[in-house]
Amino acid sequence: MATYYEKLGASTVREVVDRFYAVILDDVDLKPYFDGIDMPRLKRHLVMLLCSVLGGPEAYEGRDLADAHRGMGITEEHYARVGEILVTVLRDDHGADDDLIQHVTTVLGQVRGSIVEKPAEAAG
């Protein structure tokens, strides 16, 4: 049985990451999180992470997710928006199937606590 990585393809993972960050950096609420960030380096890390999550041969060797995101003040709302962007890029731009989307969504749920620092502001 093919892994999600094999189904999607190595070059597609890189395309997904490029498109993902293009959308993120075009979002007025999310863009500030990336001010001063070395984007080529960040993209390489996300390619490795996504390949690893999808069952590819690349091992993620970046920082621990909690360490990498500590002090950024990422809210539940912004985390959810980033997840939606990733799912949309995978599904709509690259034809990922429902099983792959469910797998990615599950992993996003598993790592949420390592990335989100504070709840979204209550609407009032």
Contents of the next structure:
Amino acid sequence: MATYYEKLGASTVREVVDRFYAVILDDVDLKPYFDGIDMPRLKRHLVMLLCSVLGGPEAYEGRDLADAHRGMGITEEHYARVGEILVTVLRDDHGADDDLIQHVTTVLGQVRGSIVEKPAEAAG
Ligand code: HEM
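I've shown you the form predicted alone. Could you give me the structure of the form predicted in complex with ligand HEM?
So here's everything in the complex, that chain up top.
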């Protein structure tokens, strides 16, 4: 059976990552996190990560996600927004099917705890 990676294709993954960061850098709340960041390197690492999450042969050679995001004070809300951007780009711009979206959503749930440092305030 074809992996998600085979269905989508490596060049599509690169397009997804390009578009993903373009949308993020266009968001006034998210942009400041990326000030001074080496974007080509960041893109390369996210492409590797996404390829391996989707079942491709690339090994992820970036930093551990908790180490990479430590001290940024990423909020629950910003994490959710970034996750939505990724899902929207995959689904609406690149026609990813429900199975693939479900898989990515599951992984986003799994890594959330390593990236979010400021959980949403409890209501009330
Ligand atoms: C949604 C899930 C996320 C994934 C899968 C993800 C993935 C990654 C990856 C693979 C890297 C590169 C690590 C390395 O340098 O080796 C990275 C770095 C980074 N991420 Fe994320 N990220 C996520 C969410 C976020 C959010 C919500 C923000 C901020 C709003 C963010 C901001 C950054 C920044 C600024 C860096 C660069 C760190 C540096 O180079 O010093 N990320 N992320």
